[in-house]
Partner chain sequence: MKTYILPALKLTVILIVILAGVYPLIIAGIGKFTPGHGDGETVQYKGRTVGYALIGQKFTKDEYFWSRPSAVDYKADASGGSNKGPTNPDYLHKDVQGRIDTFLKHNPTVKKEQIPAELVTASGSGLDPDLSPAGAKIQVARVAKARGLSEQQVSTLVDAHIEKPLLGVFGPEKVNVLKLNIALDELKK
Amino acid sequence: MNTELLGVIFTYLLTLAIAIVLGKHIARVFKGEKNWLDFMSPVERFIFRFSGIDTKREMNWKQHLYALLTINSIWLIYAFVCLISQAHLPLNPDGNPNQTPDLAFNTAISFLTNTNMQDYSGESLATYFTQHFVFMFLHFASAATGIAALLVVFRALKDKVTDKLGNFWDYFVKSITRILLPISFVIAVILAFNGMPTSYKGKDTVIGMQGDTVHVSRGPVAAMVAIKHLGTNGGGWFGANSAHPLENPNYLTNTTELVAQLIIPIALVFALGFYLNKKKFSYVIYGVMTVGTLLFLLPTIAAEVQGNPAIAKLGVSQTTGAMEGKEVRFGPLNTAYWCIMTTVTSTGSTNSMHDSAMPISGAMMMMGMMVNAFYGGCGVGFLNFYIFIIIAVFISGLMVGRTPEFFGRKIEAREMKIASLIALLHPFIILVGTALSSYVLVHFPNANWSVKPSAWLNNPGYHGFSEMLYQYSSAAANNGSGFAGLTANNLFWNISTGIVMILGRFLPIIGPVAIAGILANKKFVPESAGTLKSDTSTFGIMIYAVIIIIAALAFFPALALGPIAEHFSLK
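Please supply the coordinates for the chain just given, on its own, in the form predicted on its own.
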């Protein structure tokens, strides 16, 4: 167990070291300073020239959002059409069929929104074409979209009074060419040389040790897994995701994938400090995010290492911890670390079955997605955190009896209305979705749909409720992981979670970008003796208090009905 703990500590410290260096690189790229990837400039100029884009034409916040929403709408249609016709497209050596319209609707939205919730198994309901040219393409595009949106906020915070906030297309393309693509290449090479498939051949036939014939799926897995984690996407090639031995063969690949899914969310926090020349401010943000993550991680590790009390009552020794649903090659402690890191970010990949986790672990994973602001996804993690900053500044200003100010801009009613709506949206769509599914399950158990509501849940009682609560938490946080005991590939879940994913992705982008754009165009107020300092531990504590109060008030009743009640039922 000590070895496992040292492995987790090493993994995080390695992540942090890479993230600091990467944060400096990101700041240099978007400040227009020379960097070691300047050799990509000809490629970028070709893309802009071919697309008719003038990157020198700066946009205001409304133009940024128009460009972002327009191109994402086009990608949504493209993905949907490909999925409902994939059987007739090339690169389908296994002869997999088309997806149904409701599943294609869910899948297209899922990958567009960086959620990657997979109500299908990649081995049987996706082809090499859609895995590559839909899913993998959207892995890059959705991550770059989040980074580009965040850079609008960076630019708005940097300049004193402006409505010129850079060019969306410049941010988007450079996010791919200078960040996502080169790092993905390095990760893919590491994964490929550790046994991850990179073949375009169809299923292989293997004779097992018991003489059984097994058809093993394969494909160009390594390339997809690299960007799946780096872009905090999480959508796997195989249905079992990174618990599958071909998608995560050994401890080295496991560590590589863990590092990959955290480096950009953490790096963007440090990039903010380097970009604005306000390093102390970024340290405060990093501190709040890290303390919040630790408070989810430590109970999860304790629960998984101690084992299941219900099994202990039977007199069964659990010297290795709670191993149900876990891979022996990773162990419970490393698995607990993965479970939290994949849910405090928007990655949602799995190296174990989350449905088998201890109830407290399930509660901590859900809380990570419910807060949705500790590290978070590529770009959108800080955008969510920015909403809590605005609320904390406003409350702090009222407490000392002066107009709230943040970075020299007065926060007034308009900005607070937007921030409040976005802060309340997240619990609203999670809790309404869970209430609706519970109502349908109880009152229409035998509805004549593709799957009857009575067959949705493999587990009754508290855990069954947790499965539904987790599904909407995951969809709203654009996370994509799930409690696999829920049968989600049916009309109700495909449509309802699809709607939640769209709302959970784009409104929390629109709100912070709008607030940043409005504030950037206001008169700059120089700091004075009464100005609230945003780079102090006191301000960090205030932000953390706002996050916890909002999350606790919104979600505690639902958690009490699910994982908390289940935890006490095991005693």
Contents of the next structure:
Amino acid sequence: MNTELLGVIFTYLLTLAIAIVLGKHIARVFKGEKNWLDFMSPVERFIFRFSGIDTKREMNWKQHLYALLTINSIWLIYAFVCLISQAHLPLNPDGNPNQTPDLAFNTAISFLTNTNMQDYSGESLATYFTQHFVFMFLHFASAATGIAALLVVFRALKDKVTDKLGNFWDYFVKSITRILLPISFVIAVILAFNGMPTSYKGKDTVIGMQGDTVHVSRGPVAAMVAIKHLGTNGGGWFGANSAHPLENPNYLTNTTELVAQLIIPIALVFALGFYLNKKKFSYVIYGVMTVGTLLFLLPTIAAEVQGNPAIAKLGVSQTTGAMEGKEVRFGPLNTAYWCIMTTVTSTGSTNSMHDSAMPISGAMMMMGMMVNAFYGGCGVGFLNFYIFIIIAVFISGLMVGRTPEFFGRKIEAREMKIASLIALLHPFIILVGTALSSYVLVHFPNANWSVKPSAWLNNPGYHGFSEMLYQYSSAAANNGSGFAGLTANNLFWNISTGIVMILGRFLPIIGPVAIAGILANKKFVPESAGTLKSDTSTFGIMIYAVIIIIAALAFFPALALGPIAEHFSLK
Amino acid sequence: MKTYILPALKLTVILIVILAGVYPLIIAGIGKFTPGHGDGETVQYKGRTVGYALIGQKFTKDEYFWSRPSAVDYKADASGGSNKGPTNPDYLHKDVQGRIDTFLKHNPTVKKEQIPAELVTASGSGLDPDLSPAGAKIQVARVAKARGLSEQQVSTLVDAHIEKPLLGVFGPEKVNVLKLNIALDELKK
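What does the same protein look like in the form predicted in complex with its partner chain, given that the last one was the form predicted on its own?
Full complex below, order starting with the chain above.
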């Protein structure tokens, strides 16, 4: 077996092993049991005392959402103000300028929502201050927000809970002190010892072997790259993200970053099983997510390893696969694996340029984001999946003619309305965004804007359409990767994707938390012979079918106009 | 609303101090003990710094092994790829075809179907420091001729610079172009 394939299999197995252990740990932390990070409790007590928070005060689902939305609003304002004044703030050794208001609007939302779409380039439009005090802080905060929201749902699924669903601040802070910070620390040390810079020195100038003068951007990269992956954020230090040699020096760091971006989404699925004592239920969910991911992964690997038929026609050898936009040290097979893992989770960091990937790979990556529930983002991945579970339960109930129940609670009109709205919101904002940008491009190509619409796209034809579809899919899924040929740093794209990101983040958090809260308040119906068993493979297939029907029906026409058409034009 | 705003504000302040202040400073402290002391590892030749070990640089002269094409001309403060799609006609018939023609002109002994695609396609970062073993070997004849060395000598040097996969089993093999070219210059004397 070749070493590239072995590398990918090893990476996944390592991920799974760590995720199971981590899942157990997460369940222990939030059940209040002893765990190996109990030495952090003085730090937590200090944080709570400083902030005047009483973690004993339990909240209902509405109070949880008030807390979540309040603190997120504060971060949004803070991030925006920092970005439009970064030139005058400390830690700016390269003398980079302020962000324009529309760019700062997009960037602040982007990091707040765990998206990390980057319309700027880190080397020229961010400072060490904003990289750390805005971006890296939000890497932690947005990931912990997602985990905390998920814990509200976990708690609501527990037997005989009524109104009291724990304390939001407690969930939020412990997600940082017991999960994100300690693991990030370990990852950052591994990365630093593999050559990733950690110091605060600015650009260096060297004269190369052929006499060319080169300016080399640097900075305290390692700390940020660790949480960038662990928190499924994806917003990197350099413009080229994890393709940049200083942001991903070798195969070991690449493996580390791959493992880091998957462990929490998978661990949270297992944590649910340990937390509720329903391990079989988590195996079913894990199974559905894994099969779904594999079906995206295999065609992508095949397409990338085989190479570009259009380049084959030019007569060169493609034994190393399609190499445009890729790095030699990772190879095409590993790069294909990264492409899918970064899009099924909401990470969106890239170790290659997705814009140059094969059309089939592009379609698979977009579908990963369109489904947005196979593994998914930190916490929010399972929240999205929860919506599909509710719909699957409801449809199954209709099929057998009983009132649908889930974990001992009846699912009725109100919950179904919320679930349907959230499930439809995702295709709605993606397709409306793409339709709007296509309309502007076709009807006002020469509008007198800073960037004319006719200059938006880097590629003609079907691929150009894919660039726009990808951008909105990425924004709505809070993924953040891009077909980076799109000229996105201008008023139209900064504002429109900003709005899509904020809708695609907070409504899919509010919806599931509301449903779980409402359900927890209902009368508990003990299991009977007629109860739909949620921990069987039949139910797993049912969820999978619901996901495919919703995603395929909604997105197939758009995919047909973009990557699918491009694929057939290659022949 | 006061029940939420005040704790949220204070919590934000203390977390910013811990997460954006203390945490990266500790990592920076640990970074002092890494090979490049946290500044990025540099490479010295004849007593001067000629580059960063991890960052690819432009090599276009016949007597050096060429690096991969770069969409950003190896500007290490403006990394990026070409973002050209696989069916883009301009890309295929100007960029790639142009690189094939250039390569064949400088390597007259090489047949077109022997050129590995990585030598005519731009890397993701524009700073790819490596070549695959095939990408280096195909340039041996040109380099040997330009330097008046035997092909055998240059080929042995390439073999010595092939870095094995991680632990010998995971990932592709590669050759660091900067290190290989420095070794070439040292060979001359």
